[in-house]
Amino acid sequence: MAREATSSSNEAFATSVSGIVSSLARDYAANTPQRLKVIDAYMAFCVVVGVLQFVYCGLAGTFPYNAFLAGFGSAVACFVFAANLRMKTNPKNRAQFPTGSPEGAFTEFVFCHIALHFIVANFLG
């Protein structure tokens, strides 16, 4: 009897989680502007690159440690720059960034990336 109760509660939990995820995906697809979806895809790419570098470092070793630090730091910094760009270009955040424009935020994003890649190239040697 206890096993049946646990099984039914697990099924209810799975149903509620899948319902929440599907509702979230539906709302995201319907209410998120295309520009923010592109930024989100870039942020997901940065996370994947960082995870792959971390896994590779764990499996293959840390021989060129400065290369790992530069690559992983670059992935993290790119994610942070993209998060900043997303915050500043989101139409729902206009009240928090009243003086900025999406074009200005993109300009900051580009210049920060240029500076970051100069630093990473310098760090590599």
Contents of the next structure:
Amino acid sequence: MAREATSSSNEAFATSVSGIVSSLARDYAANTPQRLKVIDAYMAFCVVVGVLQFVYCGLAGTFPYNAFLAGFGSAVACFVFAANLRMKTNPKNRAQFPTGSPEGAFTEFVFCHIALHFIVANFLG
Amino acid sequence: MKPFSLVKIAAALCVLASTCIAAISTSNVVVKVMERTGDKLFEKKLAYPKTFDNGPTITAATPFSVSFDASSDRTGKALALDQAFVSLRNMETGDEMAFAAKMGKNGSYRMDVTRKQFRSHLGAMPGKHMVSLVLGSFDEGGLFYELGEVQVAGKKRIGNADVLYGPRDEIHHRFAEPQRMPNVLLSLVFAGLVAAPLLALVGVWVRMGVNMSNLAKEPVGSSALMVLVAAYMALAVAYWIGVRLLPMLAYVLALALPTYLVGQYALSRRIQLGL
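Previous: the form predicted alone; requested now: the form predicted together with its partner chain:
Once more the chain from above appears, this time first in line as the rest of the complex follows.
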């Protein structure tokens, strides 16, 4: 009796988790503007690149360490800049960012990336 | 020829002075060797001129301390000494190391040989050492008090310690081991793996419906801005390969104004056109 109750509660939990995930995906696809989806895809790309570099560092060792730091730091920084761009271009955040426009946010994004890439090129070695 | 020890001269003068002028007297002389945990390995209280026998072995891990009170024979009051050293003299080589004793309250003094001091000063001269107090006061004279012998642990240094002006021992430099490089195949596989998400990103964007159709509505400014941003990226790559900072900075400054102006024009045009 106790085992049946446990398995049924596990099934209910799994169903609820999958239900939540699918509902989230549907809501995201329906209600998120395309601009934000583009930025989200870019952010996911930055995460994947960072994780791959980290796995490589774990397998092959840290030498040369500065190159790993430059690459991983670049991925993290790109993610942060993209997150900021997303926050500023999200129409729902207009109250928090009353001044400025999405084009202004994009300008800041580009400027930050230029500065970042020079720093990374300097640190790569 | 060994130079005559300055500490020996000071000690001799102290002894001579103490016979002529009113002397310094010591009390509560305690020689202590402790474990790192705080347990006492050796503790001996002495009264002048007695010495201790069966002295302990001092290592970097066992703090060694000597504490004492100094007072004037003439007035009986606690004394602020002008010179308070604890000298450790190697009985074999004659090398000496003097540690200053710090004054506490009411004429009490304490000297501690810390681990760092042991490694930097005593570690290179192991063996039997005579511990002595070398005290001096301008008004009261001096005192030289041999407390006893201790054994300083450590490895004897290689080479002839007596040679002062001759050739030193040859130094054999040990180069750092070269870093272990990863397998070339592993590096190439991961280089390909890291490039793959970029293709996936472009594919996802295309699937989302990202296109360049709006570029035709405002071609000049947008294209020029992209060319200038690409120029900055190329400059970063050139800097990475060539590593010439000042020319790179000159190019950065040269590109800055056109990029700003073109960006301003392109983005304001996009706002005007409602893109």
